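Next up: a single chain in structure tokens, the form predicted on its own.
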Amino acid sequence: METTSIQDYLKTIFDLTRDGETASTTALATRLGIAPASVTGMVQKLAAAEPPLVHYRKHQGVTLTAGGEQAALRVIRRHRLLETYLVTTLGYAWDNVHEEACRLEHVISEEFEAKIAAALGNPERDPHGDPIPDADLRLPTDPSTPLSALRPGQGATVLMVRSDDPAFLRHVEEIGLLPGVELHIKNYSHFDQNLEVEIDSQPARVIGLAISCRIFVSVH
């Protein structure tokens, strides 16, 4: 039976190697905020299950097996259903859900997660723009582009801010850079790789690449 460590570990190595990396145990460590030595013993405890739930190599890095990530999927489908229900039902700000849906993430059944996810017309997006796995544990496909690889004269539709940090989502919120605004790139700084963006028909502004790098979009 998965324990709320073990899901917690599942989701956090499922979001490191969402680009194509491997976790590392240091990464793993930050993130959750747990010694590595602790985070050592736990990763040879999944790698050591039956089935394993992850694969795990000294100094390699861990990433799921197919079991791990379903199991990671499960969590990650609950964990933005509830986010969505928050906002759109109960009336949280989007930077006020994470903490919230974590603690909830690993308590509902499956009745009430089916139920939330009919009761909001199955979204295939959270508030935040992240992809919601379906009933069938699949991720839609992701069409989107870091903020940062734009240039001038490319438009876009903002899809997602990858981020939980609540701060951070109120600045980009005061910026307007929220899922489904429209913007075009009228400049770019190759020393410092700053954007001049144009948001939702309003003055351009400069976006540094700390922001720009965690807005995803779809181009047009």
Given for the second form:
There are 2 protein chains.
Amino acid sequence: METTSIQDYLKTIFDLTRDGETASTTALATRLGIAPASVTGMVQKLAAAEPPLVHYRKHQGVTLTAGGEQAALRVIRRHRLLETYLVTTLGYAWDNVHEEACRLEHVISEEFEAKIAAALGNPERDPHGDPIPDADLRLPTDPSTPLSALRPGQGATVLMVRSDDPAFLRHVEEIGLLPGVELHIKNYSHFDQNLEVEIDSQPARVIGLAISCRIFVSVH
Amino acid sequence: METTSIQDYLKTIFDLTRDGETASTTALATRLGIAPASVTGMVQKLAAAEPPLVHYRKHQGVTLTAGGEQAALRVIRRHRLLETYLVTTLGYAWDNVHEEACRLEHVISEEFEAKIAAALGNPERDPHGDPIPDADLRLPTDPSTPLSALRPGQGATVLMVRSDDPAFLRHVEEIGLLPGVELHIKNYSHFDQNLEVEIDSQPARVIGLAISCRIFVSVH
DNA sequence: AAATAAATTTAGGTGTGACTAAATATTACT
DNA sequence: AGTAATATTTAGTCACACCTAAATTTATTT
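Starting from the form predicted on its own above, please write out the structure of the form predicted in complex with a further copy of the same chain.
Below is the entire complex, every chain and molecule, led by the chain shown above.
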């Protein structure tokens, strides 16, 4: 049975292995807010499941099997559709939808998923700009660059903001770095890795690495 | 902590004690699809909770405390708002919403509850005609009569259909006994307890007790 | 290369909410 | 009233998903 807990593991493993690396026990434990020993136990269970949901060798971290990835993508699709629905249709604030979506994603039916997808016109991105897997769980690979990689003279469009923290999201909103917004890099200090960024033709602002590494853009 | 399981017990006890009786272990076990021994265990836990959620004396069944009733009404409000939302806004069929609402009712936030209530204009009844507790959890007491209690010559308006079974609900819909519909009793056979009912000025139909005891009406 | 530090796993334990089987209390029947 | 039937409870187990503490493996220093 694919429990809420299992779905949370799969979703997190998907996220941690996006870069091609394996997901370590500690990284999973931190992200899930669970003791490392508990993660080992669950990971062994996922690897022993029939069909197996993860590849696992002791001390080597885990990756998703094809089946595990499908299951993860299903949950991710639901999560992102829910976030979109909450903002677009129910009038939630964008900084506030993550928690609600995290609870709903485990209980909605296939019908519910289809109904909200249709109501939204099969959106391709959620309010934070994350791509939404389509009904066949295909996830568009988009060539996005972290804002932190840009240098003076470059222009770009904000694609997504990678954070679930309401306070962080509110701050980003206040700065105006929302998906779709145009920006230009005015200056860069390689000592403190601050960027001076002109956002939406407003006066330039200084953006620290803690923010710029969580904003993904498409370079012009 | 008020778990999903506890909320299901409270909701069911509320339902079984609506007539002023106590809820028996067996009745709860049947309704919840759980072994009677398991019900005893849970009921003792609910009675020992601080504050207690049920009144319980061995072999005497249970009733809700004031606290238990509040908790039950909160879940019932969410359930009925959800059913209404699924039908009205997402286009679900009315026979199909119970199961989905049963899963969602345990995970939605206060904000979600408020948002859908507002979107629906604070409805007073769900698609089956059940009254929805208001935001302060007050449940209007409506003087409804089972259709089975009517006799020839009486006219009435359908108030609600008490069933969660999709097949039953589809049948009731086909007959046309939906909330709001007008009916007149043409005949009664007290051997088989069948009623001949003219529904919405259509040719009269024979309705058995299995159906008529689940339809509640307001008599003219 | 050995010693230390960090990450991971094993071992053993907990609470929740179910289960079955057996014991006991209540109710119904003759 | 006494017995049989039914309802309820007790006793003992189980799976799940977590925990802590201790042992082990891997990685990093010196």
